[in-house]
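Only one chain is shown below, in structure tokens, and it's the form predicted alone.
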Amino acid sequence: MMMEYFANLEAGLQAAINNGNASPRKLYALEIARLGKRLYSGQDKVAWCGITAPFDLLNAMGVTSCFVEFIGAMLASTGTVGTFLEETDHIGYSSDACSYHRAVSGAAIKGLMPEPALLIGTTNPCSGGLAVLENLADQFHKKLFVLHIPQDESRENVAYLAGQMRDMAGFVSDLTGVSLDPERLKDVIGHTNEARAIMAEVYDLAKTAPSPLTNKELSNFGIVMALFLGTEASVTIAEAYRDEFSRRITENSVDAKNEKFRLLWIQNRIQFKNPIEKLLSDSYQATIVIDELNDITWEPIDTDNIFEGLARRSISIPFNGTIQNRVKHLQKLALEYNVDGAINPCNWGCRQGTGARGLIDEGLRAVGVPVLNLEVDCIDSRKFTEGQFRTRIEAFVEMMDSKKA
């Protein structure tokens, strides 16, 4: 199903760029696609992995990786998450768990998980994907390394985190039979930084008002381009955006008349198809302007100390560390992209959005953003009411409208 899926993807996006309707977002699904079928083609060398992991260093060593929340979104967008869901429901698992690693849960039941060669864990951002990864492991009997993300950025910490990674290379290699080439390694590191230079681009950008972009066309997008790092691929997707971006605003084609509100998204986006961005974009002129993932956190990597920048890059991401630090990351971005609003969907069974919701909510209105948190499942469409959303939605409008006042 999934491989089919994958495929039918990929061939429609290369039809469509090849008939002249290259867009940056089309280029970026195109790739998600292809990863997809690396995925499921059986003949890759997969690694199922927590979020934080260093996918540059993987694609190194030739292993296709990816972390398990991805197949759970695509089931969502699949429109065939429900079934998955219910397996686990049957077995005895909580139904208040993160439905993205019990959507999972039941893909691997039902036999739509590739094999991996190998797991890697992270302890970042939460301890149910750890636990989803431990249960992959177990049921295709692999071998598991898991890399515990310190939550601080000390010299201490650093240097235990690249020690970690040094022996995940190696973990690797033995499972795979492939040495890590060091030459190889600063040419992927290269491409790494390459591209994040110009998503930083991208995202000031982003900056400008009115906005350059789309409800859609950043949306997931931080947290997905992680994983194409390392590769020319995520150089040419991120060029796309800035030269797009670029362009609208030198032609002046944004017209201004369309953003009345400028949103900051928590988290991540809704996964099945709902009218959510483009109720916001049409019946509003509210333009998501900035995600809560589309950010550069890290320094580029020194290709002479190369296991010391990724071990930063992930100590960096804002789910690590205290409630705090991510607080601090949320009001930067409000203030830089000045923001009127914020949307938290506050998915069920999420520590990291329901539970932080409060302090959330707390800590930007200190600095002046309202904050609508919206109960749902991001993944399954089934719990979703679209008539209770659009009142919420257009409630929280009204506030903003009455601020702006």
Contents of the next structure:
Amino acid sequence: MMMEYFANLEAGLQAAINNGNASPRKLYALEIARLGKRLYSGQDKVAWCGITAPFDLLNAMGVTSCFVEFIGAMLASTGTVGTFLEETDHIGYSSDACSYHRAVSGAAIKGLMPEPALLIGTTNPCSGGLAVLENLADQFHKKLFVLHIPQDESRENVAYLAGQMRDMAGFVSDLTGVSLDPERLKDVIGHTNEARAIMAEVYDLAKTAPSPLTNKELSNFGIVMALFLGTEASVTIAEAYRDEFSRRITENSVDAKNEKFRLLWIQNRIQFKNPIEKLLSDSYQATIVIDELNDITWEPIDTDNIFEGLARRSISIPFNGTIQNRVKHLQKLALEYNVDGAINPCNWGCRQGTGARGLIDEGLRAVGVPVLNLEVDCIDSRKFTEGQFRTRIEAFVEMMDSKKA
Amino acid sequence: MGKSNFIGFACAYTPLALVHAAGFTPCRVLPNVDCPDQAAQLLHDNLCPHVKRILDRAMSGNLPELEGMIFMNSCDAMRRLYDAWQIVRPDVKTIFVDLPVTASESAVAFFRDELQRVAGILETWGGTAITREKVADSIQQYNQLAESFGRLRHTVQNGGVANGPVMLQEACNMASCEVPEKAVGYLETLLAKPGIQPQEDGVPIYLFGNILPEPEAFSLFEACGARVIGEDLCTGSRLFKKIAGDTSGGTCGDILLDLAEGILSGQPCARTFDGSQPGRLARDIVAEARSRNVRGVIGYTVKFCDPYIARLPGIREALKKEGIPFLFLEGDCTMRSVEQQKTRIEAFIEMLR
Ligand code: SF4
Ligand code: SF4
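Now that the form predicted alone has been shown, please provide the structure of the form predicted together with the partner chain.
Below is the whole assembly, all chains and molecules, this chain first.
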């Protein structure tokens, strides 16, 4: 089912691009389809990972790697997630857990998770994600390497994580028979740095008022691009976005009237088809100009100290450390992108993210940014009640409007 | 020494011996104290009641006077509790201790350095130097306490003490807010009391889970016909565990490394595991149940605890494969939530008779 889905997706996107109907989002989606195909091909050495794993390092070692939550998101976007969530109900996997993880577990029960060669767990961002990787390792009888991501970037912490990543490379090598080629790694990290620089330009362009992007264009972008880092494709995708946004700005093709409100989206988007983004743009002229995870929080990686650079990058994800760090980052984004409000989807089951709902609220209010907390399950479309969301959004927009007046 | 002698803690992984070596009394802030429900102002409804009730206590001022509070990075919920605590109780100093999830060599070394950092902070709080000898002495005292608890638990679980399970939990709660030397003395007086004829009429049960500090819960189990003859809880047997290594107080060896290793490699709760042995928790529970020859297993966890939520299907499956009956209970750190499940417990025990 999944192989067919990704193959059809790739074919459709490729045909559209060949017919001159290319767009940055299509290039990005094409790469997702290709990754999906590789994961399900049965040919590649696959690693199921946590979100903060060093995917470029794994790419350099010829391992097709992906964070497990990606599958949860895919199942949600294809509208099939309900069946998989029901599977987890049958085995007593509480519906109080994050649905990304329940969906993945359901997929594993249904035999829909490709057998990995190995697994890499990360302690960040969440306890639930790490637990699912342990369960998958148990189910597939495969080995799991755990990266303990420390809470901050102190020198000892960086050295500790860099050491773990070196051990991880040894672990991968033992299991795949492929050793890490230092020259290849340098090349890969070269691509990582190139993509990083261009992505930073893309995010900078998004700050322009009116913003050159539409509400959908950069959804999930930062978190998914991490999977492609180190590849030429990541550079191509980032360039496509940069060039398109630059063109829109220089050609003045964005109508300022369509951007009455600028919004910050906290954490992840809602992964199933839903009318919120369209409602915001079409009915309220509200543009999501920045997503929390669409930011470069790490320095270019020094090719003479690659593991230290990779460690710093994993530590720097805004979900790591105390909520003060995260709030500071959100405040910085709110000010840099000059937003009028923020939307926090509060994914049910996410202790690390929505657990801090009140603290985030307070932090953003302190810089004059109101927050709309939506109580939503970002994966489980069956729980989505459109009318309720419309009412909440309408009230929030009215409030932003009265603030502006 | 400052205004009080208590250092609060909320997790069984807290390095109690270090707190004690600094001249403080570790004091567990338990969630089972009645306070107005206010935590939701800062923490989402989906956070575990363990952390929310501790925050309720902090917001209501329903705490002993604390010199400081230690938070372990045990899970997402605990991190959020630490964050919220900064806002509601800025008057109580805090230490946030990063806690690896495995006991690999590098993780133990990292945790050892964390303990050194903690020791440095405790020294400034207490004004007393923490020497190797002091740490060794404290470890020995806690080992002694673990040993006394081991003996008491054994006697109680064999049915040789009247109202034993309730008394055992009361002793555990008391010891979690007392220096080990006093707690050991108290346990020894309990151990010296004349025993009763061992009771054999309850159905032997193995109990595992996380936060169950209410002594009344244990009398409820008894009233339902269960005899808990083995237990693995954060507020029970996992709290005081023996630390191995050279704790003789000599000058050789790295005492903090021993302490780090002892804490990380003790009986794990669901948040700690070994990547090379995935699913071990389920196998351990089966092995414990088998070795004690129990007739059933009860799992008790507080709601919204991700580390346990994710492992429960595997535990359920492993017990089923072995033909060991299993009852899972979920609570919210109130006795009411346990009592509401009385009929289920009774039915389960009845089925096992
Ligand atoms: S939504 Fe939260 S709990 Fe779920 S995968 Fe993301 S960080 Fe983890
Ligand atoms: S009960 Fe579970 S979620 Fe709550 S603090 Fe303990 S480990 Fe964390």
